[in-house]
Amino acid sequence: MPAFKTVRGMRDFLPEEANMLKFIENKARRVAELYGYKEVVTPVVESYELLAAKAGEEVRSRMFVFKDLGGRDIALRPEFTASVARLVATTLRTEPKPLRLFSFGTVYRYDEPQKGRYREFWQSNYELMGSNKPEGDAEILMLTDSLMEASGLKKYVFKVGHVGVLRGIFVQEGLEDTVQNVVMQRMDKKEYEVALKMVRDAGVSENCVNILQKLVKIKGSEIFEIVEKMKTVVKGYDKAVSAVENLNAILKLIVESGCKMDVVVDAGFARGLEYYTGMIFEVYVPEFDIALGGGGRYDQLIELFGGEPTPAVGVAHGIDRIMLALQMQKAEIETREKSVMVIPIKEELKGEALKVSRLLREADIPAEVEVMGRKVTAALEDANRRRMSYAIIVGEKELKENAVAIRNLAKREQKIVKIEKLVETIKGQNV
């Protein structure tokens, strides 16, 4: 038989990594609860037409697409938003607004595997649907800040922009949507010269080219100064001016909330997905040049899928990338619960060991029983090697007193405890 390997771009999570994944997942779920987001679970497989509708050429070209046995084109989801928008356009169409929806799971893109990029990766996804107000955008930014902080990340920075600024200029210049989309994709890749050549070739005014050249150079952390510069540069393009004013209102709400978010405003910032219509953002740490999460406003997607006109804003967080960033920052995260190894001294005491382990589990304390037939010394070495918290040694002498020996493996300290006090002792760490 051949030695099987994982499919390229896929990976296994070993126990330590799985613990960290679970740790961040728990933080993501807690943030969802704190902000009032309800979980929905959508299929991993959707129709290709749905997922491709406004995904952007970059994402469309990297989807896992295949025909099912009925000859239909289907694909593995490359992100969550299209699936959630479908749900809101159909099953949830009559639900009162706003809808705050949360999803967690795997998504798939046929990227070239490298550090921080996999073909199967994990995301937490939050969508706020029904509000076109700047406070909705502010909430999604604050929610992301809450998750980054709860995960234990340090020195993370938000890059914020507004698609409406560039779109407003392009619409006034009469640029077709298909050309706009390609230009935005080039700008997303920071291929500004290529993007400028495209708009020139499309016949825009020289004034438009000059404005775009200025916009891509406007960025900085003095957020309201940057916004004022943007407003001055786009003067004469009414929709672009309105977009800048909307961005200003969102940032003003963030400041008024007291949220100490580190923000850089980037006037030339674009994202590859075609459905964005307003504020967009990504979040980074200095150690890692790939975004840990990103999102923005998309006010037309649900209507495109046959639903009522429904403004919306959302964000997806890359759980794999957050894990990697935490490792790069050498963050100290306690992902392990108190764990106990129960060791019978002799064969005849296995039943008593099982009884003790059941008592602990019923009290919500993880407990394993030594099942390899090891002597006590070897069993203790194994428990220590696996970084367990305690070992409980079940011996005849102690059982006669309705007691067991409990050993703190980190401190190398041991004492006798009555069985009825065992749970209280472990939970109180009084050992």
Given for the second form:
Number of protein chains: 2
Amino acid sequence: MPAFKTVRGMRDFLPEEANMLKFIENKARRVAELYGYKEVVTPVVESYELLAAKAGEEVRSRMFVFKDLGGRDIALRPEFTASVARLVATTLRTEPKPLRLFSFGTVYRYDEPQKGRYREFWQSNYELMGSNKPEGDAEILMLTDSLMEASGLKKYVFKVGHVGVLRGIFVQEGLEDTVQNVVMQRMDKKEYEVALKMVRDAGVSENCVNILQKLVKIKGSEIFEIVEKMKTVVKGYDKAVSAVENLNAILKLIVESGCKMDVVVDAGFARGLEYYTGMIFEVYVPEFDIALGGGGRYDQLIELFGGEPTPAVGVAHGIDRIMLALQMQKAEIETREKSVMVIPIKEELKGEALKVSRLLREADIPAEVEVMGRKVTAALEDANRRRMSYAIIVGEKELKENAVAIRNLAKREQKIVKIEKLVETIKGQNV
Amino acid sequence: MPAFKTVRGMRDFLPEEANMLKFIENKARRVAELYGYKEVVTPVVESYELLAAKAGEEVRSRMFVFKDLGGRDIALRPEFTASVARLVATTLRTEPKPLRLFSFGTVYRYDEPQKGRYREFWQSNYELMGSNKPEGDAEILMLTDSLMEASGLKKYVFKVGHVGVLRGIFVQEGLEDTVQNVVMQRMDKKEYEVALKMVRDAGVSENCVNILQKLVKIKGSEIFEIVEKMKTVVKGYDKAVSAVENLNAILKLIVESGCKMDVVVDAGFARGLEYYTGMIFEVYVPEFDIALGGGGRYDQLIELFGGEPTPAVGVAHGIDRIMLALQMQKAEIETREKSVMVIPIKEELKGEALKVSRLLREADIPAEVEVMGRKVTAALEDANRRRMSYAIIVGEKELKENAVAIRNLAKREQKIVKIEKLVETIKGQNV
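Structure of the form predicted in complex with another copy of the chain, please, following the form predicted alone?
Every component of the complex follows; first up is the chain already shown.
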């Protein structure tokens, strides 16, 4: 019989990795609570029509698409935003704004598998709907910082830009939306020469080409100097100037809040997705060149899904990548709690062993019972190998005195304890 | 534009329901920890071959099956056991036993949607691999009881049986496996007449038919009396007698452990799935007739997946159904924690408001910042409507004294508090 395997691009999380995944999930959920984001859980399977409505061609071609038994075109979600937008445009249509929504789960893309990239991967997703203010943008950046810090990352940098700057120039030059989108995609891939040729071919002014050439080189961590430079360069393009001012307001709020995030402002930064309308950002660690998360403002998105016009800003974090970064930065996650193995010295005492295990669990102490029918020495060896904290040996003689033997496995010390004192003995680490 | 909808049979969890789902998920994970089960996270997408290896025809025909872009036959998992068995037969092959594994997540079946039944649904899954002892079976029953209790269910009943009793009779009568399976399926559907006709047609003794007729009527909550009756009835069929003794040993351990679960023993109980080899059980609430969870012993399963012979016992719980039962039993889940809205009295103080919100969150207090640019009265109204606990109003005059105004929204009382005292004021509910 051939050994069964995971499907290409899919992964298993063994206990240690699963533990880390759940650790980050809990942090992400706590960050959501602390910032007032309510959780919604949407299905992994959505209609193809919904998921395709927002995705660019690139994402669309890499979706897991199929038909259900009823012949419907369905797909596995490649991200959360379409599902959340569906909710906001339908069930939650009349909810007062602001509406803060959080999701956590798996998403699916048919990418070539590589380090930190799987075809099923985990995301946390936060959307703030209804606010067009810079404090909304600042909040999304700050909560991302909170999650990175809570996860235990030691070093990470925010790359921040604003699609309104380039878009503002293009609009004033009369560039069509479709051309704008293609140019933005090229810029996202840092193919500036190709992008410049495209805008030149589209007939923009020579002044515009000069400005674009200067703009894509403006980048750095002296954020307010960079913003000043951008403002000087785009002078004359009113919408671009407003965009720079908006970026300035967002960054100013973050500094005023006392949040100490590392930020690099990049004027040539253009996230590929067509729907961004304002501030955009990504988070990086020094260890590798894939973003741990990214997002920005998309004020037209909810309308695209048939909802009321609703300004919105959001972010998605790649949990598998955060895990990889944590492993590379050798960050420590919470240590294991005390655990106990309960061993009956003979067949007839198995019920008593189960009784002791119940007592411990009711006091919130993890307890395993010997279920292999092994002798005490063999069971102790196993408990040692698995680095458990204590073994409790249930014997006839001690039971007559309502007591059991408790053994500190690391110290190799053992003593007799009354069953009624067992919980406080273990919680007080008094053995 | 047509409104987008969820795909038929799929559901959204809005914040209140998502909260309940996550509450039960946390309880399930804590039960796993308390009983020593390590979490593994396996993919939603598995090879069709793997998932079909164990599933009976009924489940197989209701799987979401499709091809990926590489032409592989893949499917959405209809349950967890096949994936866990894959792990145990491959990656975890050499892990010492016992191996206790826990999983939590979504599974997919193309069933007709109805109350408590969706095509995407949530399960918690526990598998104990390597133990063939009755204390293993008892543990799976006890942890199910722990989960039901921890979830807040007030009343639930375990229905317990043992496939070894019927199988033991069939084997001694020389009934072929394939016939046995079909008969067991009929019995699972309580079509006893059809089942009896089948075994009669297969040429079993008249004594056997009589015994089966008696057996399927033996059922009740006086568990040890019921077990005695079963033993008397199956006399002469040695394997069936052993099975009854095994069931007796499991139930005795549970009683000895002090666990007070409600149990009904049902001699005619036969879970449909072909792979059960020993004790089987399901949990019910009085409110409706669908099981909240079920499981049992399947000692040949790991071999079926190409692994070493490994006795195993496990259980899956239907989380959507537990939620439905909780709602019907009007069980209370944990109440909301205190929450705060931070409101700047003017534009220029937005940075200060963000600063105050950071201070609160760093002290683990949920805080939302006003992001709509509303006046204080409008923001307060919103905070009231959403039943938040406190509003903090950031004003110029108070800031000069390093203070803010804090308002208890329920009491409609307000006072000025130094920023450095803010956290202790809120935690001490001193306003």
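All figures in this text were calculated on a predicted structure; none of them were measured in a lab. Positions refer to the first chain, counted from 1. Whichever C-alpha set is largest while still superposing within 1.5 Å between the two forms counts as the rigid core.
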Yes/no, Asn26 Cα shift of 2 Å or more between these two forms with rigid core fixed: no
Displaced residue check between these two forms: Gly36, CA, 2 Å or over, core reference: no
Per-residue C-alpha change between these two forms, Glu17, threshold 2 Å, rigid core fit: no
